[in-house]
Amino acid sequence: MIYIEFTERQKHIIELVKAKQPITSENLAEHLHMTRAALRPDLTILTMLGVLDARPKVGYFYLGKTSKNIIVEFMKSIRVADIKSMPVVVSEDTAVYDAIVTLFLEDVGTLYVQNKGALVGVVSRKDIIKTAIGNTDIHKVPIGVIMTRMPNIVYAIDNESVLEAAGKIMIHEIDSLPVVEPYKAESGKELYKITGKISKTNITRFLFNLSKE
């Protein structure tokens, strides 16, 4: 879990506002024995985070948001498009053997299958292992035979929140989701163009980089 750690002065400001709301910046500065100019950066931060609310000619109010609330709201504001990565895409006629080679060369756990630019299937490392340990000739069998097909593919779209995507990954117990852009074929059928992927690795890397910042 990532926590927002307020400074001692910011904590003091929050307690003063809770006790004396509404309270002006002049009164806060007086209580803290400092100038309004020195106090302004802390008030700006607390207001931007949604901890305090400022009303002109009235003063500051406490909104009651905790650091946990702020983190959840922040995570909901991050879109899939902000952290998605490039998918590894193969065609339906790719041999299972070649798919195995691609998995290792690209160091991924999932391959996305497309036909004429549209997403038609997904193949996981587990699917390939099941096929490889059987009596199947992996040099001759195409990936299209063992893939999971639409409409049984769980996917994400660019405007979806990272929190929603993470929930889908957990619920369906998968490593990643294809990120798609829906469009209509000439026949009127809805198809999906694959524009990226969002995975456990994407989300973990995002959280790690966020904690460093």
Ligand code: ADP
Given for the second form:
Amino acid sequence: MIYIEFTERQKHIIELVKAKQPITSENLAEHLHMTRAALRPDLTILTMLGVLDARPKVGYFYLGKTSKNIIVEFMKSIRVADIKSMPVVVSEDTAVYDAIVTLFLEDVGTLYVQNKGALVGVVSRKDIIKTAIGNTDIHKVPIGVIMTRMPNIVYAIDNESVLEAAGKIMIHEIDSLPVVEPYKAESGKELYKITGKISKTNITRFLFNLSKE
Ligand code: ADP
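Structure of the form predicted in complex with the named molecule, given the form predicted on its own:
The next block holds the full complex; its first chain is the one shown before.
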């Protein structure tokens, strides 16, 4: 749980600490016409959030972390694994026509392509449209021919922050990242097992849900 919106009393405490630091909890309680016990929960929250710093026998200092910093730090603490969704995965020999049907049935914009359990490519709506407006038999051509393939796939891993993943989506101007778990093939080559998907939709949903908490 994170308190981004401070209560009036918390704002008052912050202003007092800024003006009179270092200030003891006794002095703060006096200024606020409260008991120290009643003040304690707010001081604990503000210290935990890093807005205030408590030094024993000295008092409270203002640490200067703003709500914006707190939001950014919170975003950094959320891992891709916390919000990833189920990926839609197909094989390289799937015909473009079947890929289109899958996009509709699964209600997604991107398909991930795997071969023997390893990520080999990504097919998006534009890849398919490009193929469909050309002189291609979409019933015969497999998506392996039109997909963006490894090693050009931008991916995320479970332990990465959502903020980092959002950065990759922005920089590469793409809609989603496959979430992968790297492993070594018998040949020693590094391969990637697809374990999820992180998309603009995931991130938007996560932000929206935060406002409801
Ligand atoms: P759309 O086609 O709906 O605009 P994207 O913006 O995600 O979807 O895709 C644009 C291009 O980027 C396509 O050629 C697609 O194959 C490629 N692409 C999509 N996701 C990735 C990814 N994670 N890594 C590398 N290329 C990708």
